[in-house]
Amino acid sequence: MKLIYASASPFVRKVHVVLLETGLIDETSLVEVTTTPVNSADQAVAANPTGKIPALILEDGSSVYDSRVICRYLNDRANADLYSADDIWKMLTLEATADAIMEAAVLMTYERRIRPEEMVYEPWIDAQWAKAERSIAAIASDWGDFLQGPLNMGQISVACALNYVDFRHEDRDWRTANPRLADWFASFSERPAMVATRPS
């Protein structure tokens, strides 16, 4: 399998944990592309005709994309248990909810790093914080089960998620507001696969 990525991502992090905690890393060359909302690479293109990344590329040449769509095409190839059968609705309710935490910071990065200046809307940036902290704050008071026990797709969408907010908008203090996920979120961030896959 070919992944086709950008490591600061959130998205693709999200499946390159996925492989490093299913052993399929072995199986899987990285292949990492510069790419932008308006200038695609064209291997992500290539891959999927969105042009967004991650995308992995099959044995045979086709191809999966969309974080979600290949985390479960991971877990089923691999037969992991991220995405227990108890509770699946819940389990993939929260991979959405934390992927949508990735999209508002992504489209905050973005409206910064792509607009000129004179055209960047401030409003837009904080309506996509405030769904990234309303987020924040309905997982830390609504799924701590599911943060806790076995690994699960959950655990790993939510890490990546705040690493993320973290990373790129570390002005935004979500930690006041929400000590016991801080408390989970710097204790999960210690597993290998996270330390591995840490943007820098």
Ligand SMILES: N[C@@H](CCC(=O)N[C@@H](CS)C(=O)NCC(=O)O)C(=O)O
Given for the second form:
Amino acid sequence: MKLIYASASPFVRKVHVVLLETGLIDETSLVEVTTTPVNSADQAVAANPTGKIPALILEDGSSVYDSRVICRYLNDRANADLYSADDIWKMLTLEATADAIMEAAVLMTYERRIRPEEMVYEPWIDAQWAKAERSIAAIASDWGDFLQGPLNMGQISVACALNYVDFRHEDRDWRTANPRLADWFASFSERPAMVATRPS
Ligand SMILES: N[C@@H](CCC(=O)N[C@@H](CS)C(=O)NCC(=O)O)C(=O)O
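Can you return the structure of this protein in the form predicted in complex with the ligand rather than the form predicted on its own?
Full complex below, order starting with the chain above.
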């Protein structure tokens, strides 16, 4: 398999962590690209019409894309157990909530990095952060059980989302209001797969 990849992307990181945790990394090569909403990388477009990453190219040349689809595919392919069958809808909603934090935080990054300075719209950035903040609070209050126990997709997604916030928006303090989530995150971040995929 080939993963169309950029180390700074939290969506890519979810997939990379799953590859490492399941051992499927041994069957995968990473193809590094630089792609943005206004300048899509050719290899990203070839694998995904939107040009977004991650995209996974399978042995038969077909592609699987969107991190949620790829992670589910890898889980099935590895016969892993990252999605709790007991409460699958709550698990998938947790993953969606973590992805929503990533989406908001990535849009905040794009607003400052890609848009010309005179066009940056601060209320829009603040509104994205409000979405992320509410989602972090919801995870802290409603998904405590899922963050404990055996490794699951919700844990991986939440950790990748929180790390991206720290990585690109270090001035945004989410820890003070969510101290238990902060403790969980510190401990989860020590997993070898998280250490190996830390963006730099
Ligand atoms: N829902 C997608 C989101 C992927 C996404 O937004 N990736 C960003 C990188 S962090 C990207 O490819 N941006 C380029 C673009 O928007 O064209 C997923 O989960 O894979």
